[in-house]
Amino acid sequence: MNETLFRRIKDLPSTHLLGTGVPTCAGCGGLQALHQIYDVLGEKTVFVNAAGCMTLLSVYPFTPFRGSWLYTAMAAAPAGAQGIRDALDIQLKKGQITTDDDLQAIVLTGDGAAYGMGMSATSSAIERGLDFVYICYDNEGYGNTGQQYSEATPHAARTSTSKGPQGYPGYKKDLFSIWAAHKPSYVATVIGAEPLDLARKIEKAKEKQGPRLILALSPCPTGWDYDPKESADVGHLAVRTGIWPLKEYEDGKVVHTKVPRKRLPVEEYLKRQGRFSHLFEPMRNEEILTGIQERVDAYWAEIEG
């Protein structure tokens, strides 16, 4: 890296996440959320980054994180966080570092790792009570390798590996409930398009100890097939249609932090994305559209009832 660029990076504010020149897609909803998350968590962190879109932020030997950063295989990030947390605890016990020098262990993964390949290691880390924050940028597919379907892909979405006339036949896994079933210290859903809700939840997670999940829906122009300038609008629609509930689990209770009292029809969200275009053209697939709407309505009827 040339000297001029090195000085520019070195002189950035301590908690700033480098936002220029990084090889992420324009309009990336995951990066939008990560910017905001990092502004709150700051540099006293070790990011354990599982293979995925966000590992492309690092250009050896530099990363955009002003704290520490470690790359791991896709399924191994929680194990990496365990090793880091254990090493820090040993140093604290021996007096080699003070509490002022301590760092938070942060796992950063995509949905491929969080919902699927890394689930076993994650479950074990939660069971052990590992003191870490787990951040998942959920773009609902394996975005770094061509948007193959993942266990977070929504019903009927077309991906590079679900190209049939009805799209992906499966249903998105409920990662929030899986984490909550482990009884961790905190679980929350967020989205970059709702920054106040996001910041409040990150502040809360930062002050807690034990296993904590921040699950960020991450609109993906490349994989979802829409204009990058529409990422914020797509994010707002995910919340306003009720497709993406903003909620948190704490002390054994689930609380919804933003309830869309007058929900928009789900098709207002779906029709903005090319991955669902087959539901509208050349003919409307009323059966699938009605089914998606009914599942969303049933979720909120139970919450509001």
Second form
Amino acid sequence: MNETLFRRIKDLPSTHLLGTGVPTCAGCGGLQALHQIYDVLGEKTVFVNAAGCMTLLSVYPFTPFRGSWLYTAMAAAPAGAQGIRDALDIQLKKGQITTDDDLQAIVLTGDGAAYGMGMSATSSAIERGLDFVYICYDNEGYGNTGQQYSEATPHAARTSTSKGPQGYPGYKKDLFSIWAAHKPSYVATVIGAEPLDLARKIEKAKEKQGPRLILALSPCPTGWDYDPKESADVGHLAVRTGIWPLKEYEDGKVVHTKVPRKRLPVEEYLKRQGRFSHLFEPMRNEEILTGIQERVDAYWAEIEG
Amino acid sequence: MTRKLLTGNGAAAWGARLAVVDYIPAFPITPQTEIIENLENWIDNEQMPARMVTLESEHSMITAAGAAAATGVRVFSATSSQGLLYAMEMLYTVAGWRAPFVLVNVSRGLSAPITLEPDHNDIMAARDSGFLQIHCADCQEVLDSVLIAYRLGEDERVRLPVIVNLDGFYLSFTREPVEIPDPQAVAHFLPPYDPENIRFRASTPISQAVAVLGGTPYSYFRYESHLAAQKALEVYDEITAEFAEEFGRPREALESYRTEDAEYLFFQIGSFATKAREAVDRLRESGWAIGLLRPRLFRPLPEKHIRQALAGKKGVAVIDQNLAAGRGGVLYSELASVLFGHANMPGILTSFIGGLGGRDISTEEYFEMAMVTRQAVTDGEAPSPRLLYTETELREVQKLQAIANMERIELGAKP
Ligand SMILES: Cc1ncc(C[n+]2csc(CCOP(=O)(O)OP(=O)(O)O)c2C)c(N)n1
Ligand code: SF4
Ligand SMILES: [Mg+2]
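Beyond the form predicted alone, can we have the form predicted together with the partner chain?
Starting with the chain above, the whole complex follows.
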């Protein structure tokens, strides 16, 4: 597919398909991304969910989804998608349902499931060539349980289990590359603050078959400790500082879809969030700040060649 | 109808084939693996139209099984031991989805220490999961139970997944003559699955297994499952009556062997109950009024049937092939709770743990258990639970330890 329906902001859907009144926090970047994703994916979908913040979207007897939903468990959503996809294929083949009744299996999980507990189920679903879209809203921690660090937590971030002066000692795991190493049909990073880039990628993913990942960095006012009204700013800064590269993997190649022309210093992004405040107060932690900046620079140096 | 020599595993696979299952999520584990190998072989040779997928774990396998059942197809799966425990989170979860399918468990002792040989600690761990449980004593029963399990689980009054349990090695690898019913007769007994509203369709969106807030909706759904599981007893009786009519084999919820005039009874599940049957015959030859009760249906437990069968009896020897560490036998406590507070029930239950990790239970040990039970009735007091083990066995283990120790010393270790 070469032509996109989404060339300008005004081409984006103006009303949302996903219902309102859900219990996510104000300013939830995960929900923002999900709204935009759902508008493009549409209601011929069954969302297969793992334990996390989004589990509370569908609380008996209500749901914001116009399509279907199955909650599984923290580690098992890709396997749930496998069972549904296989069962639909069997019924299509037997003529028990028509293609009108067919559904896209969409896995929806947080980073905790996607980067960690669900990794084995995910890797083997990709290996089997399962026809599904995996949406990971990445809030960089176990949000639902109170933002403990996960394998997606960035270096030095304060979480409820990394409260020391250095913050989280580890480094964010590269899920994009782990997926790409499986040679799936599509992998893309997105963010709700860049709706046009996001919509084009979902549009592309929707047209493809096989395993597809949409990895959405999801600014989380509650876990990242900033005012909910700043969610969009934090999202923009994640892209403009280059700490969250927008890219896609297709046909064996990685393409950056939005290369920040002049990258802002990464501390512009960090200092907006309470989870990094210990790097600035009571005094600047130059060593950690430089380290983070150097890693971002090294990443882009390799891309820009 | 044809007759074939089949292993318990072979009989389980035939059950799935005759049930014309659509979908088989799988994962290998001894002693179950032969079941999925048989099925894959038939599928590859176009003798069976199903689709089989090997997942990367039993946790995923049960998730895929439940999800496919929730989408409206007939699903079969099989596991053992560590696999069943690896899937435990999902056993509870998919039972709550109320999407029926059949899981065969080939019982095997749990690690540690790791072993391949059978006992019932694996299946007892799934006791409260919401899966119904049917326990088999021979290969024919394995095949029959798979067919019955589909009727039972899919019944609109039940809608729960069902585990059919058989003992590793003693059944899984033992060849016995098995009647393989005609597919038409099976189709008559077990028509294609009608998922009704349990399915995912674009035209009729549905949310399944959603979260609840608070104890009120939570309790509502848990009670619904419990009541459905209880209802399954009555449904089981109906279905097995039909089964007996169609195939001539009664598969009652509770098997009674030489119980009518018996004063004493053995109480046991699974294939080792055939050893108890033999002991009953031998004891009867020497004048004992003794019999055997074997629940085939363990979830739901046929409580009324058990009380009826035990009315007026003097004593029951309960043989548990499991060990709830720090407590004792699971079957023993289950039976005690069924009898307590009801009139005319036996005053004595004796508890024996045996057959762990494939350890045999000898006929002499059954004699001993009968004697202990009779003595307890005379004394009016049950002894504390016995762990079956012989002097010879203890000496064998001590010998192994002594040899290992000698070798250590020879290799220069300090004694
Ligand atoms: C097997 C298991 N272990 C732990 C939990 C507890 N738990 C529920 S949600 C959650 C955090 C999940 O993190 P993530 O996937 O990042 O989603 P988020 O909460 O951030 O939305 C955890 C640990 C669980 N539900 N299941
Ligand atoms: S904790 Fe974060 S991810 Fe979870 S609902 Fe709140 S804002 Fe969204
Ligand atoms: Mg998270």
